[in-house]
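Just the one chain here, laid out as structure tokens, in the form predicted alone.
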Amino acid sequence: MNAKQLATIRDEFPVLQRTVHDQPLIYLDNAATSQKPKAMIEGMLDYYTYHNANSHRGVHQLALESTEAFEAVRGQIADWLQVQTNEIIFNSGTTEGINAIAFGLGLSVLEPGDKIFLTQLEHHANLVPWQEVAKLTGAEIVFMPVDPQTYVIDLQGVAKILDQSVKIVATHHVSNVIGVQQPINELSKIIREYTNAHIIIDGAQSVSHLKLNLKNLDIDAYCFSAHKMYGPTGLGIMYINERIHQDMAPFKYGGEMINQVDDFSSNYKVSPWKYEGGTQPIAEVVSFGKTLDYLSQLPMDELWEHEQALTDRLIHQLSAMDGVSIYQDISQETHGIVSYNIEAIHPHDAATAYDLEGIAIRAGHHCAQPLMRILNVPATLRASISFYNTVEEIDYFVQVTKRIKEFFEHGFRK
């Protein structure tokens, strides 16, 4: 990727042009949520301005448009995706989907005594919903074996521990702390060698870092936000494998997904629309379609290889430090997610320091308490990488957390 493409992709996202504190904006908190590029904005204007109705539901010219625009956008999902347009499914984001997920088919498949695998490394989004569901249903959770080094699943050891009472196994694709990418492909084949559970896959942080193919990975479940994948916040996908509908009950009951309501029962359409209950973010979807436009228009392989060179750029020149700690095998890759602590400075106090300069980087526990209390920290800083960061970024942040590190050690000095 040379300085002039990245150029002209940095021109698409008008956020970069800014300004922080009267300093040049670097971007750094991708992870938590990516920076929208010209075509989704106008997208979503355009919508607004001339063809915002109610999808489904009306005859008239702006209800036709804005149904077509809605569902063109699920086919070009369900293409990027390489599955079946009647498995895509909309809602507000990757917790929205795990809990239907959890509500709609935990509780239809569980019962007592009955094993729900996960990971320590989990989202809080993919553990709270399965602990509720097994107090409902009486069901265990276990949580997997992973490499203490890398954080990988131990496939071996998920193997001694599987039998038929496995129901449920839900893991992430990508950690959304210490960016290990998950083996899922290798890790479903077992299952299905062993049990006949339902797999359920986080991919929040994976759908901007890789090419997907998930009738290949043979699970039953995915699920993403938009809104991580340079689209719009309020919207989230939810891919349901079509062999696991008859098991899945709707998580949302109401308007457009019933087929006949009687006074005492009713029953549903089939999916996608089973699971689309009230009316749905029609603005979100179209945009975020023009979002898929735009990037199936880049190198996504040669902008892959560009975050992962200024990731692993980030890491060796972070590691040369003293009193900086890094939270993850650094001989993997962690597709542009870097967490680290800088010795006696509170995440937040340098976070802070890192805004004062134009940085954005997330301080906190992440959502993910029980890897902190693995990595035996209350919190840590992530910097997490995108296709449009640059080299000269990357150098400046490291400078400037040297910085930092100074100023906390000693004090300003004039």
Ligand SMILES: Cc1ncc(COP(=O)(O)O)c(C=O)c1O
Contents of the next structure:
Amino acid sequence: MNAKQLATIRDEFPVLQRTVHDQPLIYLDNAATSQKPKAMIEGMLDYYTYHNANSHRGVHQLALESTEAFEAVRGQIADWLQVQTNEIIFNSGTTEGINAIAFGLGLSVLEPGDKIFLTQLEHHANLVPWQEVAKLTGAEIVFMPVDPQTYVIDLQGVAKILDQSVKIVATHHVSNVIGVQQPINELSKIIREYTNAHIIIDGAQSVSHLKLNLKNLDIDAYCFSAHKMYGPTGLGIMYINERIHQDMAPFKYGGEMINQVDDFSSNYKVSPWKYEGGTQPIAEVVSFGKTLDYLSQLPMDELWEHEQALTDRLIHQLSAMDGVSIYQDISQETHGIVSYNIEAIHPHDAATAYDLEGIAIRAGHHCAQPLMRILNVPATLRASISFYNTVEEIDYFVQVTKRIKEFFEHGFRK
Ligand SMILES: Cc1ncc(COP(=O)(O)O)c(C=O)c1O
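The form predicted in complex with this ligand is what I want next, because the block you gave corresponds to the form predicted alone; please supply it.
Now the complete complex, all chains and molecules, led by this one.
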């Protein structure tokens, strides 16, 4: 990726042109949410300006246009993930997707004594719903072992503790804190060999960094949020494998997800619509389609390589600095995520100091408190990289890190 090509891409993301505290913005909080291309922003404006109507309801022209545009994006997403259109369901985000599966599937398949396999690396969105479902069903949460060095799921360790009582296996694909990628393919093979468990993947941090073919992964469900993939907030996507549509009940009941409503009972449409009660985030879906159009014409493989090169450069430079602790296995690809701390500086103070230099990064527990306990820290700094970041930004970021360290050690020097 040469500088000219990258500049052309950056021009498509208007917010990257702004300043923060009189400094050019350096946006390194992409794991929290990504920035939006003009194509998406203009797509949303166009939808509200010319086509706005509720989908799947009216017979008038606007309603038909809205429905057609909405359903076309379902097809686009199915193609992107290489699955069937009826397996793509819209909701408000990864959090809602995992809740829909925990309550819609978990309550149907779990019985007292059954096991839910998770890891201690999960984002709270893939832990807390299972805790609640475990309480309601009498099922038990068991944490799969991970390699203490790499944090990759220990497949042999998992095989040793698998038995027929395991009904759900739910894990992240890429960790939001340490960027580790889990071997989902190999994991699903082991699970299928020993059990009939349903395999649920939290893909919030993977979709924007990996080429996915969900059919090849042989999983039952995959959830992600459009806003982390250059799309709008308020839109989540859930892949539900057709083979579990019978087992998984709707999570939201109400308008447009039904066939027939009698006074005391109702029956429901088939997937995807049975999982989409109420008015849908139509403008978000339509504008996410514009994001996908835009991404489809970019050389994504090259851009992912560029992201990884920037990540390696950052890790390399930070790990060469005294007093900086990095919390991930630096020999692995970490998909744009770098978690670290600067000795004796609270991460919130450091993040504020970065902000004064126009740099946006995240400080906190990243909604992964069990993992923070394993790392033995209350919080970390997290820089997260996207393909629109540049080598110059990474090098400037490292210089600022040195300055922050010096400032907190010795005070301001002229
Ligand atoms: C791994 C992971 N899972 C789930 C979520 C929740 O996503 P959302 O807040 O968009 O529902 C996040 C958000 O940061 C995440 O990183």
